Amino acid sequence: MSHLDIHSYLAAFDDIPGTRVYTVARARKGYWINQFAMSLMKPENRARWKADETAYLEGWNLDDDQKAAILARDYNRLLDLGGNIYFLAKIFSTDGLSFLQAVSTMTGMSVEDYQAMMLAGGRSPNGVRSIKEGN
């Protein structure tokens, strides 16, 4: 019976291009990335982020880079550092995008663009594979 180094296994998920798997190491990385985004769920938190975003982040444990890609709704890069896009929803729909809306702009698509690619089955299964063989 082999052993299945779970590291090496983990290891493997970062190899599948366009795709983060949310890894225990992943949750804990983004804890406060996702409770920060859970408090936009009650409305006078959602009042205090809209009226000074930096001086709500503050209350947060949150480092330098989190609250930039916040700040940035740059939501690639939250998902790098442990966001949970259902927690990250709570965002963007505060913003008042629709999910579309919010992840077209993770695709470098347009909304139009993306939602025809995914009424018509999603990206193709053929392609890039691997990160690291290219293929």
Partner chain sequence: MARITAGVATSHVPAIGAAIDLGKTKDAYWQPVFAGYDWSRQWIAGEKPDVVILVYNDHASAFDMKIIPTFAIGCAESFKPADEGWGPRPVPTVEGHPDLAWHIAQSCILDEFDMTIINEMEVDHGLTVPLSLLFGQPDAWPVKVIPLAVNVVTYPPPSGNRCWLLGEAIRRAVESFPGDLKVQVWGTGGMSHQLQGPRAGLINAEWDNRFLDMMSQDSQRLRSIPHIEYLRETGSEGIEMVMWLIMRGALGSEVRQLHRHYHVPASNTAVGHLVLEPVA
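Same protein, different condition: the form predicted alone was shown, now please give the form predicted in complex with its partner chain.
Shown next is a single chain and nothing more.
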């Protein structure tokens, strides 16, 4: 196998429409979002979080943008701020949402429309492979 250039490897990820690839840059930025979310794996932490979300967030090294996005359940913003979907899943599972329900909120579609799209075979890759190529 030829050696890949790390810079062009990473740059290509920014060319995918509507997608935030979980790179090291995002992982570093969102470290505490993800570690906070991970804490909700424990029932006693879920109870404390549900009782007072704002107070619970004080226990983590989060900036104001990150806290606001968590409280607003703004998942696209959380992806931009370094959240990873499998960690963010701990937040929406605690809210009682399924993956399908939570994921639909990132698409600008209603849950019903999103579910109907999935039943009809999902979102076509045509037109959303590359920003540059427009294909």
